[in-house]
Amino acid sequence: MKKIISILLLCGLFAGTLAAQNTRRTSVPLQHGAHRLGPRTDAYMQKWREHGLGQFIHWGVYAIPGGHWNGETYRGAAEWIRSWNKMPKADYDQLYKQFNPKNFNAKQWARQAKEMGAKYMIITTKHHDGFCLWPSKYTDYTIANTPYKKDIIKELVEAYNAEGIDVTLYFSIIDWNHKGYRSAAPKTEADKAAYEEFKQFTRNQLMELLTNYPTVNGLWFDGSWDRAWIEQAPWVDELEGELRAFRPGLIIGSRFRADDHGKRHYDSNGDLIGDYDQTWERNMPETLKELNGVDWDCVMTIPENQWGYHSDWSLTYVKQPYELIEMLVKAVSLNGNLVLNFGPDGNGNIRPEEAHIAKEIGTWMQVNSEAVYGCKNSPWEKQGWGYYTQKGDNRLYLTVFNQPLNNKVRVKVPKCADDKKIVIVEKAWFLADKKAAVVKNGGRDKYGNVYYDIDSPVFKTGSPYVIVLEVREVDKDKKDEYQQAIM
């Protein structure tokens, strides 16, 4: 190894770097608030928060049209075109008679979603449109009924978990289909009989997805900011109870039901409810304060509004490999996950531009996955440079995006509290090539903080590359092991 120096780190920085479990900020009684405080300890979740790195596929019979109905363009996101004035709602519902994806195959899927470096897939089993991926017993708006036939659900979790990929099955509240749905709260008698069918219809559909698929590890539900659906409070408490009941370290998030007050994601105490934050979509946090404590994902479109299959791209901005890998790593910098949509075609392609960020960012994981699987937030302050990433106690994961123009990745060192102990680097290397990296003494500021610069020539690649830092903690009267620290 080429020289290495001491870095001096925060007193208890390697003490875990979890944020605090959540405190209730007001005393508001509730019966259908949180029933948890914190995040969870077990083994499902530590999993889960453990990803990194998800694909959400949004799939339907919306890819028929794919964003045009009769030459004009719907400019909205793909899956709503049934919502379009110019979208007679008749035709609509009778394109699943042309429901065919012959190029179909999930095996190819999941194997595309295994080399980009995905560890969960989140599938829609039905979107608003009430249209279902799976032969459901309880409606004939299903796969069962055309061309195709097959159950594509059980196509996916089996090719997915093949791979050794997670499924998560999304579920949408919002049911355009079927006759008991009301989006306002029903007020008459006949209003208030429909929506109780729908309520029983909707258990009926979530307890056959769980029994016909018995190895998904989560469900995602979209659609319930319905004012009649956010009502139910008590009863979609009680169906939360009954599905967790029923399969023990079932995973779900903020966005399924409120609290006692209509309250979403956060109950009128400030807790979350549910197992993880779902408010980050098409946007990320900046900071871990804004995170209270709480296990999130964010799910991320490659256009900008776009989650189904629209053929034209060029109406709306699109997202790069090399900002999604950022978007990636600053996630995991904030622990978090970060899950990336795809929207294929109505005869079951991905299309080739999701294929090309696929491959590019299964290229770089391919290097750099050590920076991201497993990793958390690290307590060192964000440079420009990039983000850190953290695993276990003694590991830094510095992400360089920006590169200096000097060549030199510095580092501020933060001050420890106790100056009885250091934190000393024993190794520092580039994740690429496993060569060493010369870490130089880059002086003190005025307030007193030691800086560190890392000589850091540009990779040929012109990718986002890692610089790794393996550190210990020593008493600072081994001057041995630390003296190069002192200034």
Ligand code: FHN
Contents of the next structure:
Amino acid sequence: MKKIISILLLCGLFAGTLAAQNTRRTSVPLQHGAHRLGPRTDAYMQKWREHGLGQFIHWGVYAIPGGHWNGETYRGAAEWIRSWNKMPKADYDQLYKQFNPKNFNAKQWARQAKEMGAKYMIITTKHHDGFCLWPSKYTDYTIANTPYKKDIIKELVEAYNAEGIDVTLYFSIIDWNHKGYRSAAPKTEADKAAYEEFKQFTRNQLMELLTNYPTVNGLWFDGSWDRAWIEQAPWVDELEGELRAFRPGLIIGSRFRADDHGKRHYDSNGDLIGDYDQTWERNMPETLKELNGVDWDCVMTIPENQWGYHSDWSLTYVKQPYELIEMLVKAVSLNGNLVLNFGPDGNGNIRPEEAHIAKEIGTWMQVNSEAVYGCKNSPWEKQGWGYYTQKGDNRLYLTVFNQPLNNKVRVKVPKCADDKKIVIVEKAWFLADKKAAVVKNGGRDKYGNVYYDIDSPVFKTGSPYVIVLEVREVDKDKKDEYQQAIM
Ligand code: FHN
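Next block, the form predicted in complex with the ligand, ref. the form predicted on its own:
Full complex below, order starting with the chain above.
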């Protein structure tokens, strides 16, 4: 039996979470709610869960204006510039005729992502403007009709897969280019007929994507908040079934469909729709409790809210690698994946700031990725120095972001329900230099909680560092046999 898990179950630290994911909170009869209670248990999902770090890429014709039009600057998210009243839609819709990213090099992007440590990549096959980065046979508004002509999705899937990186396809349900697309629920017969065409078009494009790119194992939906789409819940549910049947193992998050009553992400019974929670966009959960035991990813921008290329990053707060690494470890410590967004420019260049961030994260990952890949939440109580992640039965990773002034990383040892038992540290070392760490007895507080103190000098790199602990549950009366492990 997994000892740590058993300790925690005994300690009752986990019990609430497990109960939450297996019990329906209410019982509204639903035909199109969650089709499964609790997380998926198959190998595809297990692999996804272990990724830790992903890369998001927003790329399309919006990268050409890069947030500017006619000498004026659009301060909103660059990929939304078409919705800005200072940019004529007709002009935007002609941009594809200039799309010729002469510096685009899929292999280079993939290598950079690999060096950063990304295990999966999500690419915008089509954003809200409807422009397709693949040569869809269902519309002319595609890469095939640009001067570039070549299938960018194919190039990317091949290059990333060659680096061992899984590819998920982002697909926007909103399509400003399709005549049948509606935001509000169609009322007139003409509107309804148009929307039926749009639905078929959407279905055809999705099947086309899965057919063209057989190694793709995930679809990341967006723009599914329109009333028109929400009201199609039964049809969307059927379509999801068709997609899943077509590609066994396919991973689809909570943004695709609503339930019978229009509830999104979580159905009217509070159960997750789809395979993972997609509500975490540009912000992160704080505690495991608020996650209801579900899988989740957090998609994160480097500036505040820019996904596509905006040439002027002086307009917003821009995150540092240190902050992003902290988000990564925090995500993993709460059983999620962090997906970091990149917005290449209209020529296919990854901007220097993003390249710098990728490099810094990669340098950190080279030393410390053991604390990320395949790691999950550890129920040891979080302390101010950083985050615990855990692998397997008895290995804890302590990633220290806030160096304690006294150079002592203090850990609070979980109390066992069986008070004849105690958790001891068998081995401790620093991941960076593999040197043993000295663990000292840190005494008890007035509630009887046991503490250990780990001597932790500041690392010269100035980066967050990782202490590894191997812990074991032992009988208290045999504790002295282990005293050599704790001074
Ligand atoms: O409107 C989009 C936005 O441009 C971007 O694609 C993000 C990525 O999650 N999704 C939408 C906003 O939720």
